[in-house]
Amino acid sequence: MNTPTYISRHCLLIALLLALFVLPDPGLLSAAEATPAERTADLEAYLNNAARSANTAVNVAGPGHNAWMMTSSALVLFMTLPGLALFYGGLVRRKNVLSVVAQCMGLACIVPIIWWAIGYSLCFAKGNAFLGGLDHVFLRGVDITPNGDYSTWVSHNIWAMYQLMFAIITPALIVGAIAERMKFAAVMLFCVLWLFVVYFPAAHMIWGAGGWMNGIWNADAPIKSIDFAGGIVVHMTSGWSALVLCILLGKRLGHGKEPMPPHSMVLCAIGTGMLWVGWYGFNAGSAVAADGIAANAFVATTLSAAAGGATWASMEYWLRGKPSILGLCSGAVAGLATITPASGFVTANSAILIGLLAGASTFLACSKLKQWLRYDDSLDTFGVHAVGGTLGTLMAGFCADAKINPNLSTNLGAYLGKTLWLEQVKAALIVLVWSVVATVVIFYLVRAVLGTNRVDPETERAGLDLAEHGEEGYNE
């Protein structure tokens, strides 16, 4: 007999006996109200991220799941700061590097205040089918006690902070489409209004309790859509809004007439690596537990990102003779964005397929479609996030598998493998149209308030860093 294994097994048995019969655990059933069998069942529920026993005396978070969600929250913030800031910062010209960093940093400072005051409540408090109510304004009632509508084992306040990180990065993605020409004040005001008009309703309808398109958890949802980590809520809303905004704002001076290469592919590559790492919190964290669904999302995220980067670089090599660092970075981000809505629903094989399609479709959108339609999406927000998010949303409908995520069987058993893709099309079209129309209205509203959304030609030629922020990214 292996002595260390024998000892470790008996130590584990003794620890479980102590936990069940000797040491009271405030996170499980109280000894006064539950039998040992019931306490064992509650412990198993915690380990399996299942519902608590009906006799639970105290409703507190489970430490393991809470730890994973705090880690995931930090990872998603890491995607914006410094990941997205460096990714976008490397892609713009040298004279504008601080402007995009400032826009990402500005949103990271403004959005949490809005989220605390009312944003979280509008997204996730109980309300109607389209928008949450006001029960959680100023995070009222959002404490360490889990909110059973979203997780049995994660503190309500940690859930709220996790979702805050999504609310920060989503409008920050839009920055890439209008980089190098939109005023800082206009970006901030546009994004604040956009959150209220586009993001908060979309988040509630897709993810909120009683949401109009929450197909997994709302049995009465008229549209039975699925979106594991934000293909619709994050990438489609920001990507389609970005396209409209860059068209309304107009092209950069000299666009199509003079070269505008990225000033630092090193910064871009570093930012890409940070985005990839942070995306594990984005996708695997959306399981809201350290469980098997999170593990599958982690695997799917890795494989799709790799397939997307390999596909984009291969197409460049085939068409242009050289695979670029920019192509590898863009393809990897495209694979990440495209797998997002499907990450917790699909097999590893499906993730590879989605990554391959992501790399090919976004490459064509960024290299051919943009050239054909002649819009100036500075850093390809539309080409990567709107195209990738829309494709991923559709593919989730085709590839979702209840063996990977048993929650799909809760209300979607009649749709899986049949018409779920059609529900995805309905949800995507509604969000697409709403994002486009809302962006037009907000654009003209901001222009009416500020007089103009765009910096003057002299500032644009000199660069936004000095004129808008009084600083330069490089001083040598």
Contents of the next structure:
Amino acid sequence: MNTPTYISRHCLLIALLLALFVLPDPGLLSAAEATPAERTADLEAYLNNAARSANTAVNVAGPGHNAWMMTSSALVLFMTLPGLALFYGGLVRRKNVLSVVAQCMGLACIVPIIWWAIGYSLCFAKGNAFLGGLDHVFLRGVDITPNGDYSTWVSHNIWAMYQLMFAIITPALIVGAIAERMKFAAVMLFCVLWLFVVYFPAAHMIWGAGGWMNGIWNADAPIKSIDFAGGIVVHMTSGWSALVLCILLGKRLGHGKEPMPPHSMVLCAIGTGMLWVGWYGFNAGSAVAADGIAANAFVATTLSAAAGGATWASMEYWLRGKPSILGLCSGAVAGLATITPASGFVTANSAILIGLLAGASTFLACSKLKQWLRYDDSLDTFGVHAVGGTLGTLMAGFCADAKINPNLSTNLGAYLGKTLWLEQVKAALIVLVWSVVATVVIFYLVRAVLGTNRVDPETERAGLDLAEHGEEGYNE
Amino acid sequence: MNTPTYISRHCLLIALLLALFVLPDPGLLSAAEATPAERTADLEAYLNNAARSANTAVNVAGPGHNAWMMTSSALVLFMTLPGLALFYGGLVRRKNVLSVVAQCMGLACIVPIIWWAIGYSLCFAKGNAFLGGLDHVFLRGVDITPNGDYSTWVSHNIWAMYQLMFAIITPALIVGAIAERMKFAAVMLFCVLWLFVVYFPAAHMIWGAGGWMNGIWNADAPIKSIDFAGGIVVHMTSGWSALVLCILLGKRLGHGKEPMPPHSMVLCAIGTGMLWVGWYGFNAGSAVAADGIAANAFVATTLSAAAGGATWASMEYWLRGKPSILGLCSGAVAGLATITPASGFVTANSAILIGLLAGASTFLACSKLKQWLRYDDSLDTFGVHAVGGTLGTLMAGFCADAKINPNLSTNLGAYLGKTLWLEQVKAALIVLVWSVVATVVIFYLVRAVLGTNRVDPETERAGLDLAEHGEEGYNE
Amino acid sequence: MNTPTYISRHCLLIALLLALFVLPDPGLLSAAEATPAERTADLEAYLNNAARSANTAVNVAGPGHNAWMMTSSALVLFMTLPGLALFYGGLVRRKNVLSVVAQCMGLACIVPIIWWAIGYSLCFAKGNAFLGGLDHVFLRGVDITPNGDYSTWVSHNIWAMYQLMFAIITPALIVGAIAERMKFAAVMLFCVLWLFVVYFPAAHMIWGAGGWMNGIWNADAPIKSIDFAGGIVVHMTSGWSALVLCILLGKRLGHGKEPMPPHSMVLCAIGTGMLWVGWYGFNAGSAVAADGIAANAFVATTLSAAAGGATWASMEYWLRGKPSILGLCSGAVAGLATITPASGFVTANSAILIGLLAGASTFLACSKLKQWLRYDDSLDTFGVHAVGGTLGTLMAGFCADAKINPNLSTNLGAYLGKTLWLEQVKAALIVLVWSVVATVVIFYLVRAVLGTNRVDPETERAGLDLAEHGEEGYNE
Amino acid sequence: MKKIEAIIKPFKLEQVKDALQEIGIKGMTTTEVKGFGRQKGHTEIYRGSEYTVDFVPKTKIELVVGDEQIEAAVDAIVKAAKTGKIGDGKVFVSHVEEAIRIRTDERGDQAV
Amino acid sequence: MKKIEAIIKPFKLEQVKDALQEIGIKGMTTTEVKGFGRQKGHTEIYRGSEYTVDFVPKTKIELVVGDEQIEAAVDAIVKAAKTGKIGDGKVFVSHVEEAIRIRTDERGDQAV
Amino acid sequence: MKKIEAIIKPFKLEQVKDALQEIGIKGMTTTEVKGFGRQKGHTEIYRGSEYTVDFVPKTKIELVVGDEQIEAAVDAIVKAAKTGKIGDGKVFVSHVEEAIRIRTDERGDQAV
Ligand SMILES: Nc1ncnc2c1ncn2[C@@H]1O[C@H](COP(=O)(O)OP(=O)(O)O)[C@@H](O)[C@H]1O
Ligand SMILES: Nc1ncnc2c1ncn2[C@@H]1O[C@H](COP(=O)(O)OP(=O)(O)O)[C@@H](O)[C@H]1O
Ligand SMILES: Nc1ncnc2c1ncn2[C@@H]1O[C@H](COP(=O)(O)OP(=O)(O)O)[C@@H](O)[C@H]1O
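Form predicted on its own done, so how does the form predicted together with its partner chain look?
So here's everything in the complex, that chain up top.
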């Protein structure tokens, strides 16, 4: 067994014979075997979430980190199902509630298959600066050994599952903008193409090792952007695409004339609670370890959510005398979306500030900008996620702090507190433009395939649930 | 303190006096005290979820593993409450929603008391090949020290709580088959007896150390079956019993004549989301550690659920032009139930295959077989859980892979990839027959005690909620 | 690197030259550097949740413990949002459902800001025996390094977030008593003042290092009370304040004359399930580690919840022939609230006993005492939480067992099994009186500021949702 | 033309509808209502509080028919809705002066 | 026989029912309706959008009574339902030609 | 006075209400109803089971108007509710003997 061999080698000079009784033959000890010090250091590395030595005896994942990442993966799935399904489902009219649920569930069933087949590989296999390679198709080589590019103490396949949950919720966010009028088949087809054209490249460029805009880990990245848990990758891509899609698709019949109140603010509020709870998996989980960075992200997430909700409701109280439940819900979600890119990088004080700005800006976007521009973003995917995600991306550039996240010093020392925000603007603009253009192209492509992206007017009047799914949300 | 004593013992030959100042008296070091190497090895054992040395200084559970198992226990309870209560509750008619919820909650309140008193002991105390002994009645001796028979790094009492959650949800699954017509008292009495006659023996035989069919851990098991998280123990026992019970009980009044649509597909979909999320505790938790096997189970669970949901919905789309929400929900649950026995044994590719077969076979069972045989399994406990559980048990036999779970090599090397499926068939048949026979007996026993198992026709017309519980599901 | 230096120092006497090649210069090794034995001991301390050595190389939190505490924090938030919001929201009339949700969400948005600014500091910064100091205002100094006063292996800021979740749910519990009639602004203002006057001092006195009644950790505490997870701090403060508040506020219009049935027992039951699941974070999380004490608390929580639910429903069955869903829900919540102060101190057998007493006493309080005293505690905050919390506090005094929680031996050896219950009575009485008096004062203060604490009768008739929030719970 | 209003037990709706269809009735309108009458309601208990609910769920069917169909329609309803137990409901007949089909502007007997 | 249709404020239902029971009325049927009238509705705001809801929840009571009870019934309703505030509602009376009790086939005044 | 009962498609309610307001109608009462008629229902499938739902959601409008307004009101309704597709609904007119405004005890034409 591994004994403190080199010490004993000195002792051998004096007590060779005796030593032979109790020590393993030093000649049998290859140079590659871990010394006791190395072994202890490896164990310390587990606690510190640091890299282990090359000779490590523990080439597995660490239980604490794996436990947290499995929990986080479950939490992020919980955000979509039932979280987002309820948040969105409650906001549509009764006759369309199932269509929204079906879109969320449909994505939860289709995306994992794509992810297994090729999606994960295109995002996180080694490839070029813009897209991953094909090393990991069908999750080949994605096993329980940690993939050092993304974590030191979390199983590679847990990492793949964790990221899958992001690939499910991101297109599901788009659903909010086109609710109550887009065909189920068109939504599915659009989202699948969109994943390939927008999401996979964006995830690879910003989070992939060697990614073109991965400022944290890629020393050679031409654009040095940071995005802790998906301000650009998740909220900007989905939010800006949602805006374009809802404009191309046109307004709901009767929009602006007939009242279209939420059919159940209760469901919407339940969904909000679930989103908030699940978001801890989203943000604190993005540390890919149960370490100090996760702890900091947990704090920032909590404070920004609260500040966002409080701000939106306060503005309503101030402007209209009535704080609304939808205001509290929207503000909290805005606070969560906005802190996302910054969560593992900023202090508690910054988080409060970001939450405050999040609440105020999304409130204005949803209640003023939308009225003024007259697009019909049914459930405000743009107003909350694009506005929040974009703001948060910028704020991350201003507030990122190496005291909170030491990794910021590795490649970004020269930018931190200086021009990091400019890098953020660059990355945000590129992704924004790409999302917009891609959405236009995919929209027309889907229309060419399916004939139309919209349900016919009669179906829209009667509700999508019956015509598209043969079911009703509520019965006697 | 524990210093590297045996090295110093050599040094003592030369520098005895000096050494005495700084080293503990070697005479005081008993042979049983752990050496530094052993101590390091014990710490490594925690990370590797391996057995610690006999002399270990850490005789407690490991925080990462305990954390995961507490989380998993909470997740499995979450599956029943509110998960299954919603999944089932949404599918019945409005007037019966509370009766279903009451049955789930009633079990959640009664089973823990039975489990504490004797249930755990009958399942997991040392006993004979068919039933556990009485060593652990009233949870005697079930404390925070790991029970090496079931885990090396998880507290014995956490293991007992984790398994309790399985003993709650299993009878609760049966509720689906007899919903809308069975008396509350009869359901409770039936389930309690059923636990003693069916569940406790099945759990002991398949999972108990020394169990008659515990192929993984019992080298002497006459039947070498494997069941990772409960395909036989949970889904087959409950599913086949459910079929018999609903036939014995008879159809609902108006079945086949009156429409009996789900009163809230929204509740059903929420429940499905919760079941899926909670199922990670069920399957990945069954590794009884946050280790690589848990990670593999997590992957298989995700992919099978998605493939199941996608398959069912695709078949509907193909046969009827409309993918339904209930189809997505049923398929996902079927995928989850079917992968359960296989989850910690199979590759990602196998999981996709199993999910596909799960979706297709349960779809046919629920929409063709049921119509053809004309039994009234109200919410398809048989069609989903028995069919899925049986299929999964068989598929586990075919697909189990020692690369995914090294424990398969310990006692099953000779069967793996060869006749393991035959062992699965044997175990499945035995449990199936036992469940069927026991259900018949218990049914008549309960009827003898209570006079009748069914509510009277007037109550059934008016709904069970009012007559049985004095409450209504919804009020103004 | 850290080699076993002191051993080699002896060897240096003999083999100095050789040693110089492979060992670090001993002159460079300060006395403060950890020895190998210390390093191993530190790693063992992580597993044992024990204090590390002063020279530790791992001054960070431990992943397993941090993972569990992040999970627990999320679970406790989940209890409020959506758990409590649903549990309470389902019990009010349809026209008031959103007002209850708004009060829960409003607190979830405001309390974190107060906590960040000053609340945490007043509770847990070093201060006097009655209130914490200002060292941690704006979470200053609350970073990822564990704060040894409260945990050895959990990040200080995770601890702060965990405790925040308690500060959110405690005032939210009060909401139940005054539902359907108190102004939103009045609820918010009342709760904010109440936190400062009642909650922060109570938390500091009982849980704060150096707290006046912190029997576990403060050797000099004049009152040696124990409160594992908040029987006094959470349930008694909120429950007794709720009673006074609902009396001062007056009854709902039509109380005792018009029927006021729950508008959705389904929502109430969903909420109950979420509360139960989340309560594992509340109780097992209060070990502030994923250790054996957490495991014991997990067991006690499960058994008491089940016994509480079973008892309440059995009493209904016995007295009225019908076990109700609300009975099952109320009993389970009562079991959970009552075990809270005792959860990490008592055996499984004691937990069953406590759950039984909990179910029986809260059943009587809600169905007899309330009728008799004729106060209008809308959703029985007093009947469940004050009665349960008070009972549990007392029972903790009787049943606390050092085998379950060794910390009880540190300062309480002389009281355990003897007069500990008297200390509990003292602490309970002081907090009870303080809560009552403070509530009266704050009530009139709020009324002075806002003119009135109640909505006007017309609003009360029409429902608070529309008038106070401009929204309706359900629409077409 | 006459208008028939029938208050029936909800689970009888399908049968009544079928009976009316058989005698050639082409249209009707139904409403969920709550009835108060000889049939007793029920009691609900929530924690301590008991509520007596006097109103029982019923379904109201309204149909306008030509004078010649009135007897047949009433008979069909009465026969199909009868259980013989208390609470079976009532049928009321009243006079209608005019009927218009919105789609076609047809009036009178053609409209129903 | 006459039919009385009364549109009242929902929270007055219990009182109206009691008043009618006192004068010996044995049955009635109620429906949840939405009324439009002088009483103003309310405004709901969801994010940016304001919706004016013109329709106010009301309860409709229908009862068929013998001619001799008509005045007493109308008076009872009006008295019990009155709050004096706008939106108290209306009572309409019309003629009914026939009534049948489904359970017994009784007709006319015996049926109500 | 006359009572107009109109069964219309639910999404036409706003337009009908506006049309009636334009000709000076001050009040009306609406009910959610389910209609059976020439317009076909739909089929729902839950797992294996297919359910045919024959009843279609409709809105019923009731208003009592003075005799002189009756033609204008009927015309307004018919015009506003028409889509020309099957299922547009019906308008029925009948006689009302008395109307009382609960708030003021006003009777007859003043009450509506
Ligand atoms: N005078 C009435 N006017 C209107 N509806 C009535 C009247 N009497 C009874 N009803 C309706 O008929 C239903 C059945 O009446 P009830 O007295 O319970 O039984 P039965 O029809 O067997 O006499 C009641 O629930 C109510 O809806
Ligand atoms: N002409 C009418 N026909 C039918 N129902 C009416 C008519 N006028 C009013 N109503 C009903 O009466 C209710 C009360 O009427 P409203 O004008 O608001 O107050 P008031 O009864 O005090 O005059 C309305 O909400 C509506 O349901
Ligand atoms: N005889 C009738 N009595 C009462 N309501 C009727 C009658 N005929 C039709 N209706 C109502 O009118 C609605 C529309 O009728 P339908 O036959 O579908 O189309 P249309 O009005 O175009 O002829 C039905 O859904 C039903 O509510």
